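Form predicted on its own, single chain, as structure tokens, below.
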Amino acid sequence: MATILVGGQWGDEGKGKIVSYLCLKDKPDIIARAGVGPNAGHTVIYKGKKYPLRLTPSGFIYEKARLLIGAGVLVNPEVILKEIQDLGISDRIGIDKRCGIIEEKHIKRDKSSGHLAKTIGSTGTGCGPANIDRANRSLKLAQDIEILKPYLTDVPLEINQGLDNGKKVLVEGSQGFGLSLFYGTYPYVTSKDTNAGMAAVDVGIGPRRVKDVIVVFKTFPSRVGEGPFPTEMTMEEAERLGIVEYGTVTGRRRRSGRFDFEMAKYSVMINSASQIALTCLDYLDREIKGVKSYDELSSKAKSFVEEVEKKMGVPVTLISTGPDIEETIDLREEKL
């Protein structure tokens, strides 16, 4: 059975860190990337080195895993080829032959559109215009790009055959619930759905193939770009708390806010979450940074975790207390 991991807020929840931890701990045979495309960045910090990723699955650090990019993901050939070279993963990555291709014309349209670039706060990576062309049936696919042919595969076939043979599959979504084209803060959203059901579609598996859905929440959620943010705090307040972050793709300063329980509960419902991963808990109490045991958490931190569990009705099984993969509390054996 497959596990799907998605973001529960506006992206930047720390999915890359959680995926990487799960891959080192659980050793999945296949790690598949779902989501929109290179407009979402995942940052992995492992053994002191930072890896900013835009298309490669964050679990690449587990060297025995097959890495796949689902047909629902838009691919910029320049971006993925550079990541393949930089990460040395040419022998184990597969790109679905039906992935849509982002061309320079899409990027130009994205950046020149006053509506997308200025009003909505698009990342300018060409994803929206490319998805428009896909809907118009005029988009190039990966199978049309000669330089991608060495990496092309049938992702649904690989994953479903793997599941038939008892292999572990982890599906990694991108962005977050609040950016869903259908359920997010429209029109300040991305160009497709971002939830667990869509992630399954992106990689070609049906709902009966999914065992667990892990929704990642950030203790102090953040948002890049325009759009509603009901619990937003001022930049000055964020700085007093030591929260100064920048988007992986855009480099823009992230807006920060307090945990929104109402939004989180709706996200849990839409995603049918079976587990919650809670990141940046150390922002709540700096003294717990790097703690790896629940017993070592402060009473303030424990109270927050318990409040999330009570209000969501879903167990918090993974807690991040710092950016490094090893700074993680794993409660799955106790709670599942």
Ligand code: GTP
Contents of the next structure:
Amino acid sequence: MATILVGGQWGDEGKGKIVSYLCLKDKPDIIARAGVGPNAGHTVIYKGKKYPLRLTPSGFIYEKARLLIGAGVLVNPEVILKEIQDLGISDRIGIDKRCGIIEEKHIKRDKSSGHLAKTIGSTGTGCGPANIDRANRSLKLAQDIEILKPYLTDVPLEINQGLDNGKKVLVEGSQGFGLSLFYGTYPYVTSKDTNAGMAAVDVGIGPRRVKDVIVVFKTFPSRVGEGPFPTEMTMEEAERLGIVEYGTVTGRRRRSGRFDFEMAKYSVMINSASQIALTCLDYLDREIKGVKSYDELSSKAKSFVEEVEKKMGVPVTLISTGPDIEETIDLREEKL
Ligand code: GTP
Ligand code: IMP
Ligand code: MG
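Okay, that's the form predicted on its own, but what's the structure of the form predicted together with this ligand?
Time for the whole complex; same chain goes first.
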């Protein structure tokens, strides 16, 4: 059975960090990337090295895994080819032949549109215009691009056959619940749904093949671009708490806010979450940075975790206390 991991807020919850931890620990045979496209930036920090990824599945650091990009994900050939080369993954990455292709014209349209670039605050990576062309049935697909030919595959076939043969599959989404085209803060959203059901569609598996849905929440959520953020803090307040973040793709300062239990609860419902991963717990209490066991957490940190668990009705199985993969508390054995 497959596990799907998605973001529960406005993206940048630390999915890259949690996925990479899970892959080193659980050693999945297949790691499949779902989500919109190269508007995402996942950060993986491993053995002191930082990998900012836009299309490659964040679990690439587990070297035995097959890495797949689902048909629902938009591919910018330049971006993926550079990642393949830089990360040395050409022998194990597969791109679905039906992935939509982002071309220069889509990036131009994204950046020059007052509506997308200014009002919505898009990342300017061409995803919105490419999805418009997809809906218009005029978008090129990966199978039309010569330089992608060595990597083309049938992702649903690989995953479903893998599952038939008892292989472990992890599907990673991008963005987050609040950016969903259907359930987010429309119109200040991305160009597609971003929840677990969509992630399954993106990689071509049906709902009955999914065992676990892990929703990632950040202790202090962030948002880049425009749109409502009911629990937003002022920049000064965030700075006082030591929270200063910049977008991986755009370099824009991220807006930060307090945990929104109401939004999180709705996100848990939409995603049918079976587990919660809580990141950036160190923002709540700097003393606990890097802590690896629950017992070592301060009472302030523990009571926040307990409050999340109680209000969501879903176990918090993974806790992140710093950006490095090692800075993780794994409670799955005792909670599941
Ligand atoms: P999208 O797919 O773009 O939504 O991104 P993402 O969810 O993979 O998150 P991204 O890497 O863009 O942003 C998370 C940021 O928080 C990165 O800079 C991480 O290195 C950092 N991070 C992750 N977990 C922790 C944590 O527990 N504590 C701290 N202090 N930073 C963390
Ligand atoms: P677009 O997806 O580039 O069209 O951007 C639409 C909105 O989604 C903007 O507010 C972006 O900042 C936001 N967004 C898109 N992708 C991400 C992401 O990966 N992390 C955080 N915000 C994102
Ligand atoms: Mg990001």
